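In the block that follows, a single chain appears as structure tokens, in the form predicted alone.
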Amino acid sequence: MNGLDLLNIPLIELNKELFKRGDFDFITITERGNNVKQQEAFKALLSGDVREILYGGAAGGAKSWTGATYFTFMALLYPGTRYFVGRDKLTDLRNATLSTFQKVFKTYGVHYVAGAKGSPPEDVDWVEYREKDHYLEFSNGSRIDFIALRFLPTDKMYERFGSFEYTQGWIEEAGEVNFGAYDVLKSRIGRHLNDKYGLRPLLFITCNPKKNWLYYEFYTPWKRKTLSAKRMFIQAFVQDNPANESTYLEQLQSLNDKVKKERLLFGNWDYDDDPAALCEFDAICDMFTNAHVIAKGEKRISADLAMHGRDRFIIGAWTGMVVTIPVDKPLAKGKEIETDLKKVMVARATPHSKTVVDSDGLGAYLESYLVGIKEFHGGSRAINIKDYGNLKSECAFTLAAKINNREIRVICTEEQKQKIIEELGVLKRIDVDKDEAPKKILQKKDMKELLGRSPDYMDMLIMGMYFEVYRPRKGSTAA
């Protein structure tokens, strides 16, 4: 093909050729340089056996113009597919992603059509946006669907996805979506034209550092190197940006916000912006080196019950403010707990009355043998019925300041640690904007939804400041 024919192809049919060879030049440098992390992105996007992407970490790496550039060409080279992007909310959607959309046809030649004025053209690759039904129509008749991703309490399994098939997708601004939907997603790509063209089920994800189930899934498990092969994390900062605009990283490093500063311009995921969370992230870490506090003062245990298929069965052992986890098993029978908390009991010099243990059943079961173990009732009224909606919230109150005053010192293997860690990131106060309302923390199930399982180690957390906020009276019995 000479220079003249080269001068006479649509830029859209060039960059398509280009794309499709994998050659993202066209995308990834500009005259200020190239974006090796968004080269990386692109290239795992279209090759290898990766099901799962995380892009970003950081402000300004180019998460929402990769997101849209490969989902515009995906829907441009396979004709009939069809793609999602989410969104906790739809207004974000058409006002902000939908820009981002509009920019990228505009740049790599794609005709788009706005509104319902006239007829596309012909043999011309368009675009339009269907603003009643919310999806971009391409004239092969692929689609990209936008969905909001909203937690509904009438839709709590997020039922309304469950007929939705796609080719692949993407979730957008992660850090505000539940895990429930991005759990329910997974299953419906994979699912249109995928054998057809040999495409993967391929789900792509972008956000900046958020303590919920990406920090869990993503993060973590990246850090620590043990990051399934199926999933990939692709940590990109503003300065891996040369497109940015020239005062956009010095706004970043103006920020007066501490928090705000180290995620988005850091990337750093170990500090958390949420007003309702009640421990401190540093504070947390601390709870596992703070060897001034010493193992000293009356002997207690708190336990969290889980008899076959439920949870885990932990026992914490207290000396003082020291704790240790002499138990922790996934699966246990009734008579098993029983004579495992009796072992602890007696090679820990801890009397019955200095014994709590969860009442979701095991717990009357064990009192019936263990005579005079106390019972946690967490719904039950609080000993300070004023400030806190029930025994539970008060209990986790307690629990928290002593963890912010670095009061607390926890002695476990560096897996139990992790979990306390992830476990106390979502111990949160509901309401946290009704001064009046007595204080109360996040429900069980709602932890379980950020966390992807149940917080068993912060229950028995909770559980060990009973003693410390309970002062029986003369008569009285256990809350």
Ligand SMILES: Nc1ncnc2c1ncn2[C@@H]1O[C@H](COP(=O)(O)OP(=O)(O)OP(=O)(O)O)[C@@H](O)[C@H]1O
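Numbering follows the first chain given and starts at 1. By rigid core we mean the largest C-alpha set that fits within 1.5 Å across both forms. Since we're looking at a predicted model, the values are computed, not measured. Compared with the form predicted in complex with the ligand:
- Once the rigid core is overlaid between the two forms, residue 386 counts among the residues whose Cα shifts by 2 Å or more.
- In a rigid-core overlay of the protein, residue 209 has its C-alpha displaced by under 2 Å between the two forms.
- Once the rigid core is overlaid between the two forms, residue 442 counts among the residues whose Cα shifts by 2 Å or more.
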Contents of the next structure:
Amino acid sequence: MNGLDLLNIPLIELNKELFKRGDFDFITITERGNNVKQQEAFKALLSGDVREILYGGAAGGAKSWTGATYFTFMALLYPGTRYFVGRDKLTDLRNATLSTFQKVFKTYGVHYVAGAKGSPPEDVDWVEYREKDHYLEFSNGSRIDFIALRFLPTDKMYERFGSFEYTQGWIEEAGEVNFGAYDVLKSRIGRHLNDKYGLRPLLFITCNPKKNWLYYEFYTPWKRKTLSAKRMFIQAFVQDNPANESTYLEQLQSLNDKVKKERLLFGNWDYDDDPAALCEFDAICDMFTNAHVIAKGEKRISADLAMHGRDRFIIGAWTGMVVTIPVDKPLAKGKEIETDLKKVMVARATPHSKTVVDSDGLGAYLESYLVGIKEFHGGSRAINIKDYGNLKSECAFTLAAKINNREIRVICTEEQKQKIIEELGVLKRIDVDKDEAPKKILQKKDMKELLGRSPDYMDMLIMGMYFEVYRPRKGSTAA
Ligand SMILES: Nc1ncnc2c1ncn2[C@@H]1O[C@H](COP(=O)(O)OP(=O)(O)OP(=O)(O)O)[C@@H](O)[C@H]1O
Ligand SMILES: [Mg+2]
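Let's compare: the form predicted alone is above, so bring in the form predicted in complex with the ligand.
Next comes the full complex, this chain leading.
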């Protein structure tokens, strides 16, 4: 390309050339200054080996702009490639994310065909948003799908993404996104024309601080300098982005909500959680590595049966305060539950009298076959009625105290771990301000709403405390 040609070249062609050459000044330098972090992000996106890039971790750091710009240029430069941008809800994609894309198109000279109103021109690259199927279609055959990552009880394993094939992808506002979605989407990239163009399977992730998978998969390892070479975290604050409206910083500074301010303005990942939460987040994570907790003491079983709106049949096998999960399956029938329980009781040398199951109907059935096992009635009176609103709350508070004191160890799979961490995150106290009232935990239906599923692992752990609070006096039995 020589100087003369430059005069006649449309803006977008010039920008495409610059992008291809790795010269990102036309993006990051605005009249308000240079966004050095954004430069860093584009360099990481376009070169090197990294497969997952987490960018942001505070408000206003140019996360959305960076994502929209990167994927627009990739789509333009590599005909026929396919990308996704996913976030919790489709409405947010259609409103906020699409609007960022439109600004990006305008800024860099991409011809945008606005729905039915326009018809695509013949001689220039264009892009159109296909409203019905929620994707951006480029004239060169590339496309960017807008996908809702919301957890659906009818699709617990995110099988709806199982057949998708993408070149690369972007999870936007990942704090709202379930681990399962991230895990599945990782396997859906690198599957479309990557070899042809020499593009690596890359996942771009943008978020504000959130204590979920982002915290323990990215932030903590990054802080400890143990983040794998395939992952990268670029922390960007509002102050890093000179392109912000001048009042944005002020707005963040004037936030009254302390937790929000810590997260959004200071990018603090270790913000204080909800004061109603029973377990400290770090303590929950420690449960899986508490090697000092030794499998010594009474053998017990606590089982959450897959009945009445529950999702899974889970057996927890305890030795002292070390618990393993020998059985974990979706809905099981009465006979199967009985057989599985019997097997575990024999294999683990656990007596009937040290086995507790929830009482949603099946408990009584089982009790008639497995004589002497205990039925857990969560709503019944607490042992310590002065302090606790019911038995389940008493067991839950006992569990939380042990978790916070690092007295419990859970041995399980990575997938189970993720779920346990999520579930214990919704173990909260109600009426937290009423110091005098007997303590009670959030109702199950509210927990389900927060989680999008039934907290079955947590219930198993809570029931595991039954024999802790219900210590039989000498000469009597527990129930
Ligand atoms: N390279 C750029 N050129 C022009 N404007 C930019 C650029 N990067 C960011 N901006 C502008 O800076 C502001 C903040 O950027 P953006 O919305 O991408 O940040 P964010 O980190 O996604 O913020 P939030 O936390 O609010 O989601 C927006 O007004 C955006 O248009
Ligand atoms: Mg944003």
